[in-house]
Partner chain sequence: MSNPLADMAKPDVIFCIGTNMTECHPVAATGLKKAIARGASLVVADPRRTRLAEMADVYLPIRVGSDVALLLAMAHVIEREGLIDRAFIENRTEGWEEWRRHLKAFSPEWASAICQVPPVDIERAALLYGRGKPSGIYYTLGITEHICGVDNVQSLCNLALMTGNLGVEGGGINPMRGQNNIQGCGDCGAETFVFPGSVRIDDAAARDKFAQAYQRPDLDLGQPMTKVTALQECGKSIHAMLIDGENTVVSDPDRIHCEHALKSLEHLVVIEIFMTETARLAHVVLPATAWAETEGVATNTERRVQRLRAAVPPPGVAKPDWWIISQIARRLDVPGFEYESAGDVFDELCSLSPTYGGLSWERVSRESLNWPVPTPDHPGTPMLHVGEFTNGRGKFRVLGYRDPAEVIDSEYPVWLTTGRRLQSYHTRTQTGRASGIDYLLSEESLEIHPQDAVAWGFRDGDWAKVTSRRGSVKIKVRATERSPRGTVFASFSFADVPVNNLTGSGYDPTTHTAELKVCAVRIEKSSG
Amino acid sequence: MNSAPSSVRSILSLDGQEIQFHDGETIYQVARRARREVPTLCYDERLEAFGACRLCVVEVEGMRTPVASCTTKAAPGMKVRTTSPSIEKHRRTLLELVVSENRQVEVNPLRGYASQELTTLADRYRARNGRFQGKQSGRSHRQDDNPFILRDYDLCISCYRCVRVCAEQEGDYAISVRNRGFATQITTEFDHKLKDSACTFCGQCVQTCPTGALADKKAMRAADAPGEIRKTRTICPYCGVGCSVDLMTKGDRLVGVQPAMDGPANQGALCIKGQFAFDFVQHEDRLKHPLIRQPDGTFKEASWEEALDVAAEGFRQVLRKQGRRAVYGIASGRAPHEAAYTMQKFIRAGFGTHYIDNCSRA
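Hey, can I get that sequence as one chain, in the form predicted on its own?
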């Protein structure tokens, strides 16, 4: 992750404008803060700058060649040009080369959070002109039958964001890089399937991929479904961490989940449940009404009043037969304070024990 800048401030010239910066900031960080649109494909602000794609190059007065702004520290008195005819030509040529190696550039946005980055830059620089044609890189892992992550490496541009996020953010080191040049390949140890590796299926590699080479298989089930993709910000309900997520819907159907990169608790990270375990929302077996077990073992649909009366009687019977220590309450870590207070009051005042906890400690 990029280190936090210090409080010391200096001044540089950015496209003729004097800009203050903190000691430790890179030119790219200063340029972004000054609202300059410097392109990049290998940069993720959560990761250590890599300087691989070279799209973020800028001209610095006194330096013989353009420098990668993401790995070059800002210095007092530096005079930087983020754009010029030669820089723009350089960026367009690089993009044409990148595009020439891929099977396709246009991908469905359901593939992942960052999946449109290459498409957007290719359009911005009109790089899909076929000027360069020849050998393609990457080889998709079509034998990987895991239910969550599509490994469509025909679209890989070797930016290594997936490898870096797996190592730097998750600490899993489940994927790595082998070979060089056109033979470069993202792989697991011994080229096994993901489920046989150290992968925890958190999905961070999917969400940082700028081309959709790694894609969300579950979201892609709705790729051909009618309707626009809409995003709704909410909080993951699974535990007490409170990760921010964007629910993706088409019409009235939930089709996928993406992590909120600006979520204060998770900053783009999710676990396997928050990322992929959403099918229960619309599952046909989901209970919509209370059910009361009958003497013959079957269930009968009931009103909430009937169900609550049966539950209360069940507590009374346990209390009479087994005593107060036979009842243990576990509250949801996502419940509001009022519900948590009511729950502990129910156990402590109702049964006279301290047998009460919440799932966040589980």
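Could the form predicted in complex with the partner chain be given as well, to go with the form predicted on its own?
We keep it simple here and write out only the one chain, dropping partners and molecules.
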């Protein structure tokens, strides 16, 4: 994580414009705040800057060569140019090299939150021209049969975001880097399956990967389903941390979950349940109609009118025979406020008692 900016403010010149910055901010952070579109591939704002992809280079007056803006701290009086013909050429050449190494540049957005980053930059810099005849460096792990994370390293560009997010954000250190230079491979201990590593399947590596080399296998089941991907912001249904997530839907189908990078409780983090355990929602076992128990013990489907009448009549009978202290309500810690509020009101307004509780005592 980048250190929090202090309150000390200084001024630098960014593309000829005077910009205030906090002590400790990098040039990249200042440029982003000033809405400059400095390209990056190895950058994830939640992680320590890494300076590997060199796309974020900028010219600083007085320095002989361009510097990586993500690892260079802003200094008072600095004169920075975020773009120039030679910088743009440099960036394009770098991207052409990166693209030459990849089996494909266009990947399905269901692969992960950041999966479109390389595609987008390749288009912006018109870097799909095949100027270099690249060899592929990444070897996909086809034996890993886990149901969650696709390890398609043919698309890997060795930005190390997956390794860094696992170490810095999750603290799990499940994946690491083997070999050097062109032979670099993302791997686990002894190159085994993720299941046999310290991996908890939180999905953080998938969501930070800028090329789709790591992909959400569950979401990808809907890759060929018709319809646009829509995102709806909500909160994870599991524990009490309250992580913000985006629900991914195609038409009426819930196809996946992505973390909200600006979620106040999670800043993009999720666990295996929040990331991958969403498909209970559209499971065939869901109750679809009201059910009334028959004298023989079986349940019969009923209309709402019929079922609600039977439900209410039962309470009326007990109220009449045994009085208002014979009815009890149990609310759910899993349902929203509106459920809990109406439950307690049903008991307090309906029977004048406090015979209401929830699952927190169990």
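Here the structure is a predicted model, which is why all the values come from computation and not from measurement. Numbering follows the first chain given and starts at 1. Definition used throughout: the rigid core is the maximal C-alpha set that superposes within 1.5 Å between two forms.
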property	result
C-alpha of Met343 off by 2 Å or more between the two forms on rigid core	yes
